[in-house]
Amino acid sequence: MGYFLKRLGLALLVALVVSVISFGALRISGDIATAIAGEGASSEDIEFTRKQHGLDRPLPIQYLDWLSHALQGDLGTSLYFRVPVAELIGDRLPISLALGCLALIFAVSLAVPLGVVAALKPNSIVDRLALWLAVVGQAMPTFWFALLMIVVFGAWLRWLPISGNESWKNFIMPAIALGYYATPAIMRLTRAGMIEVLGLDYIRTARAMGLRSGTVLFKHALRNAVIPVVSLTAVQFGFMLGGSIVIESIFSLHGAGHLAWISISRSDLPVVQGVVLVLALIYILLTLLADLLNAWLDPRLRIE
């Protein structure tokens, strides 16, 4: 319990830190008064809005409020589209955590098998095997990669549709570009921590006692193995989350990522900041689960 509460009360300031910078970073972009009430409007007009939206105020009163209604769902409202940015957001996240997801599963199921593989058997044709498809998946640039499985799969093939997101086939190509450049660090940590564990005495002594290599193997090996595994994955999920804006654009996904770049092309502020604080705290609950799932595997790391 003392574990839980002290990562839970480090993620809360985190989140709180993460609140501070967006905020600052939104003050700090350009005159949201101006953006507010036009580029063509006047002096008079614009100094009405920064008093209508409170922004004469003292920065730390503007923070106060803009917290007190972030808690309560309440992120503004876009200068382009017009509706809460809560609703804009609450429509497009769902498109970003499915495609994350199934990247996700697509990393890992390719990366861990691969990786255990690769350390039960160093040096073979598989470990090479592995280790060049690492190389290839992080010098690869994914836009890149996508660009490639548009022009096979979707162009020449025509197996699978190019862009929307009106079926789950629209998101195969996606996830697979999103997640193939997540696989190679998850291979090698994989790869190098089943080396490790494969090495050590608690593994003979089974191996000795006459325990069945897949019991050696998945019960006592990899669950030690995979322990940071799990933080990686978590991060790389997160990674996913916030470099999905590519991805989303080239394939026409309307998800957060997507929301994002168009509004960075149109200064749509809120909508922005909204996308980067919800992203954000989404990336810290994350972590939080992966330090909990990584003292579940491991009860030693409970003891601080």
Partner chain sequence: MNDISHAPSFGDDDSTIANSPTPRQAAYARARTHIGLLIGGGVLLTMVVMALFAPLLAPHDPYVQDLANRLVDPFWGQKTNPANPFGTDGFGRDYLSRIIYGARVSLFIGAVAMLISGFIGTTMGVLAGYFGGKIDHLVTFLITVRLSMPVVLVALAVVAMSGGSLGVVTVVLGLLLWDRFAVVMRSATQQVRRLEFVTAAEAVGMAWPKILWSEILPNLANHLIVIGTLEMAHAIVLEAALSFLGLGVQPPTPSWGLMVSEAKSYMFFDPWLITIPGVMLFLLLLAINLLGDGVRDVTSPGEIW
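The form predicted together with the partner chain, contrasted with the form predicted alone above:
One chain, no partners, no other molecules: that is all that follows.
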């Protein structure tokens, strides 16, 4: 229980500091009053807008104002769409979450079996092949990979739709493009974990007792080897949500990343701030859950 409270307190503190930094960074780098007043506004207009929206107040006061509203679920109003930011994000987020889940399923179902097979025979051909796959995968820019898939599977072979989010088919290419980037990291960790666990005494004992190798591998070894993979997967899911901005804009999937992208190009600061905050909160929540799950799986972690 003590561990739980400490971990929760830390998560809240992190969330607070993240909100301060993202608020500050965005306010320092752009003038929101100019954005609201619109193009061609005179300097008087801009000053008027600044006063009207309370943007002439000191930054800390503005932050506290924004935070107190945010805590009540009010993230402000979009300058472009003229609707509450929370509503906009609420509409778009499910698409990003679905995309993230699919990408993660793709990554895990490719990376874990490959990692296990590579670990069974270190330095074998399969192992070397997996290593090269990881190296090549990490060098492939996501957006370029996505465009190549569009050209090949969308335009030449005409197997899959290239934009929009009408059907589940629209999610296949984006999920692969987003997911393959996480594959090398998960594969390396699975492999390293499996090699370590397979060398432990209890595995030798299990084998000596005559358990079938499949039982030893999946019931005894893999279960312990995937503990760190669980944390990594949570982290990767968070990265995917952040990275979905690139993929969503390429495939015109109208998720939160796409929303952030068009809002950035329109200087729609309230929306950008809202998306950054929501994505950060999701990441913090995921890592919190992963830590608690790990503490539950492995009691030794609770002591620290």
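Positions refer to the first chain, counted from 1. If you superpose the two forms and keep the largest set of C-alpha atoms that fall within 1.5 Å, you have the rigid core. These figures come from a predicted structure and were not determined experimentally.
In the core-superposed comparison between these two forms, residue 22 has its Cα shifted by at least 2 Å.
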